[in-house]
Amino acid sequence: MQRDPAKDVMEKAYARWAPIYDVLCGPVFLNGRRAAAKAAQNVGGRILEIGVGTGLSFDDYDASTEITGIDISEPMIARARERLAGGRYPYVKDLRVMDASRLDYSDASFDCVVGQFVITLVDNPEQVLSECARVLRPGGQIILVNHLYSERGIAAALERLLAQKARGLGLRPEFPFHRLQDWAQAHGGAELIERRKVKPFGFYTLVRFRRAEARSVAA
């Protein structure tokens, strides 16, 4: 497997994507977004969405939740703030430019953390997941949706072939599920509770972890 994407490469890629992201990526990610948002609403309460982008997911939530969104890309957050300007999303309480590997929130601040199409693109996924677990209340959930590496067959060979060029576009097709699973086992304070393909095509995978109820867990 290749190295994790460099943060500056991702920032530049998504600065380029920001003006056209909604048109090009909105329909492509629709089913995955809705699956993640539905799972998050089942948890309810205060939800942190990392990699919130232009705020495409705002329509997938409602007033039963309180949404905070962060993204490392200033142009993406600027677009998300424009989306809020019309007053359609009163349940979106805060948007910030922030690095998900160094969350500026206290321990146990949220009931749920959602990462839609982002965990494969950060330069240290394990650190990001640990930060997500830290800001979760005991019993809270981390919900991820992403394309994950096929690992075998023709699809896996194609993903490896495209991997290097995909980085410059802000994509990473060769990220394996086992890194998420290995993180949970090493962390000790997060339990894998679901892994399923998102219908109808199964191209994306939804993964859920539950924060341990114990008061003291590994950082």
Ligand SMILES: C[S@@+](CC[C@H](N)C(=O)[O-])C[C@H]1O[C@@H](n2cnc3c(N)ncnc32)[C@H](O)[C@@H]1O
Contents of the next structure:
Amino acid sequence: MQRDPAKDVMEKAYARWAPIYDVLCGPVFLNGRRAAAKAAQNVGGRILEIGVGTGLSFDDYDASTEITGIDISEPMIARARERLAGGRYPYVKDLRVMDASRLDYSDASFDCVVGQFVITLVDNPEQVLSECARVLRPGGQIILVNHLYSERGIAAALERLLAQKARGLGLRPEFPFHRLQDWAQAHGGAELIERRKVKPFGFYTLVRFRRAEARSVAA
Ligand SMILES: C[S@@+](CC[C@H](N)C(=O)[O-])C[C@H]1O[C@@H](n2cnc3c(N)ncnc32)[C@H](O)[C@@H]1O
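Could you present the same protein in the form predicted in complex with this ligand, rather than the form predicted alone shown above?
Every chain and every other molecule in the complex is listed next, the one we just looked at coming first.
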């Protein structure tokens, strides 16, 4: 297992990606982003998107929700703010530069936390997941979508090969599902409620956790 990516490497990588991100990554991640936003819409209410990037997902929500987005990259957030010009997305309430491993929100501030193609890129995924759980109300959901590591076969070999080079580009092809599952078990206050491949290609995995109701969370 490779080390998790360093924060400064990600910041530098996404400062370079910001001007071209929508053109290059928009279509590539489209079906994963839509699946995660649809699952979040089903929860509804106050939604926090960690690693919101340039705000490509704004089209996938509607006025029944209230979206807050954070990202560690100032240039990515600047792009997301440009997208709000003309009042096109009135349901996007706030966009801030923030590290997902230290969320500047009170406990239980959100109904749903969404991470689209971000959890594999942070330098401490378990800490980020614990922060997501902390800011969720009891019964709220964490919804993640990502490419997760192929444990066997040619795809697995290729991912290991690409992993070294990919880091500097702000990508991470190798990340095992079991880390997410292990986090939930260790945390004790979040239950894994769904793991499924996103159609039509099954290249991305959607994972949902539900925050335990207050009385069953250990003090
Ligand atoms: C692959 S992009 C995904 C952007 C967007 N969610 C999408 O689907 O288009 C990953 C994003 O995560 C952000 N990111 C990386 N590490 C982060 C961290 N520790 N806290 C918040 N955002 C982070 C990057 O700056 C980048 O905008």
